[in-house]
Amino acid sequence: MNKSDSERIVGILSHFGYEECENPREADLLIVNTCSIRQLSANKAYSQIGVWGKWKKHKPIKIGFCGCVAQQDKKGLLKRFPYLDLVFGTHNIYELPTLIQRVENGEKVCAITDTAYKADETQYHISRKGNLNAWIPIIEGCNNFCTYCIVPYTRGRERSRDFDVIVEEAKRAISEGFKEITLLGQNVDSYGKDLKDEKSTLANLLRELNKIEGKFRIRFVTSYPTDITDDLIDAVDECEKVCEYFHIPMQSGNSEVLKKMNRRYNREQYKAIVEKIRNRFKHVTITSDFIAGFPGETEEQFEDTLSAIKELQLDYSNTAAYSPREKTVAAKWIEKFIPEEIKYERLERLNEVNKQASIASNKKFVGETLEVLVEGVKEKDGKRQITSRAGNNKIVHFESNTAQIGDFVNVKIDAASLWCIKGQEV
């Protein structure tokens, strides 16, 4: 989502005479787009603008700070970093033309609102990187208020984009040569609930996008487990362009911990969803997210997370140690915080089980033939080494004398390693 926001910010700026430059030392305007999911990413952003603040002593540059940390810290950023010229939140991207004009007139600006700034977003160019994957947000925000998560406070409540606007954006991307479109949302399968019309569901959107002419793929992330409907599974099955890939964060394998996290499912319900999907698709991969050391988590409860990864045969998971976020409910449970050394020891064990799951998943595909999209080509020892991605999101390496970036190629898998699979072009 942040990458997509950055592409839109650069596109908006291009309408007002700005051109993106490779060397930040040459820039007149520098903007850091931030994420507040974990403290580490916020600290990196603070450090970056600290460096830029020193540059400002020698060159009259303008410095901006945006994204989720901006939405959270607001005017406090201008006080803490007096060399900042512009602070704007997640709801204010399309207000940028006015904000930039104010900054260029010498004003220090902080634009943070709790509701989205209304603008005709279709009038602005989107400065997408490369020509393979186009990121298309379809819904922003979250209504779930998990006790550990800052997203509802930084991204606001769920807001779906207009069905027809999304379809037109996808058509433009495909006409520009993109080979994949990825539909984005904090809860992507909640799309359309706030629009209250029968057409606007993720399942129907996938069906409509599948009708677009051309050879390309469709992905969607991230799914909330209990929002994965039978109709959505049917749509993935019906639509040949939609990838057999589901990212479904579980967060914990223990039902009691899930309840404390304010997740709307237990272990058994999550298992039933995973089994339903696996029984439907031959080459599907299912990935997840897990938190180690949630406040009050016992050793026995943590071991339930390890066993869930094995039992459900999850193909890969993003993992993190619990990081308290200001404003969230769990951040107030200080007396239940897990000691840092225990928390990171659990994370280490979680990562080891995740590695085992990854290689077991990769081995399942040895002997299978997968269609892949070529993402990279390099010469090594006189041979052309190809990096590609299968529809189920597996990274596939193979050799080819003819394959080019953007090509779709069939590859028979003959070897598996920890993070990728390898094969021969067929």
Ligand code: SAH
Second form
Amino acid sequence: MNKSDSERIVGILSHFGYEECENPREADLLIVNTCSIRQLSANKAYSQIGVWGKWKKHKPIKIGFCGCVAQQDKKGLLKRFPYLDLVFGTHNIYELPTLIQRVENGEKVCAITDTAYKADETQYHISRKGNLNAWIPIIEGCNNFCTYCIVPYTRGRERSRDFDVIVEEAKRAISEGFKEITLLGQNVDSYGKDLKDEKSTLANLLRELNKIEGKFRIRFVTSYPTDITDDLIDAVDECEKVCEYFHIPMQSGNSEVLKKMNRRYNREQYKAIVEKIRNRFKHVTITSDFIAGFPGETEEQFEDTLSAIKELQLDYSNTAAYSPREKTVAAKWIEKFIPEEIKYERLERLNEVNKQASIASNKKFVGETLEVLVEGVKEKDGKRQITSRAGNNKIVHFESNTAQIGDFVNVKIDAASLWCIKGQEV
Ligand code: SAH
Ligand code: SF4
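For comparison with the form predicted alone, would you give the structure of this protein in the form predicted in complex with this ligand?
Below: every chain and molecule of the assembly, starting with the one above.
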């Protein structure tokens, strides 16, 4: 979502005489787009502006700070970091045309509101990175209030974008030559619930996008487990352009912990969803997210997370140690906090089980033929080595004299390692 926001920010600025430069030392305006999901990412943002702040002594640059940390810290940031010129929140990206003019006039500007700034987004260019994957946000915000998570506070309540605007944006990206559309949302499968018309569901959106002419593929992230409807699974099955890939964060393998996290499912319900999807699609991969050391998590409960990864044969998981976030419910359970060394020891064990799961998952595909999209070509020892990605999100390496970036190629898999699989062009 941040990458997508950044592409939109650069796109808006391009209407006001700015262009992206490779070397930040040469820039007149530097903006850090921040993430506050964990303290580590917020700290990275603070230290980045500290570095830029020093550059101001040598050059009259302007420094901006936006995204979720800005939304959280608000006006305090201008006081705390006097070298900042511009602070804007997650709801204020489309206010940038006026904000940037005020900054250029020498004003220090802070624009953070709790509701989205109304503007016709379609009038602005989107400065997309690369030419393969186009990120398209379809729903912003979250209504779930998981007890550990700051997203509802930084991104606000769920707001779905207009169905036809999304379809137009996708058509434009495909006509510009993009080979992949990734639909984005904190809970992408909640799409349309706030619009209350029958047409606006993720399943229908996939069906509509699938009709767009041309060879390309469609992905969607992130799915909330219990919002995956049968209709959505049917749509993925019907639509040949939609990838056999589901990212469905489980967070914990223990039902008691899930309850304390305010997740709306237990281990068995999550398992049933995974099985339903696996039974339907031949080459599907299902990936997940897990948190180690949630407040009050016992050793036995943590072991349920390890056993869930194995039992459900999850193909890969993003993992994190629990990080207390301001305003969230769980951050107040200080007496239940797990000591840092135990939290990180659990994270290490979680990562080890995750590695084993990833190897096992990669091995499943040996002998299978997968269609891949070529992402990179490298010459080594007189051979062209290709990096590509299958529909199920597996990284696939192979050699080819002809494959070019952006090509779709069929590859028969003959070897598997931890982070990738290898094969031969067929
Ligand atoms: N909407 C998605 C997740 C979005 S946040 C869902 O509900 O599944 C991305 C991931 O960050 C989460 O899946 C979670 O694993 C992790 N995360 C969120 N808050 C966290 C916290 N306080 N500490 C550690 N990890 C966290
Ligand atoms: Fe955060 Fe996802 Fe829970 Fe929303 S559903 S509060 S984004 S973890």
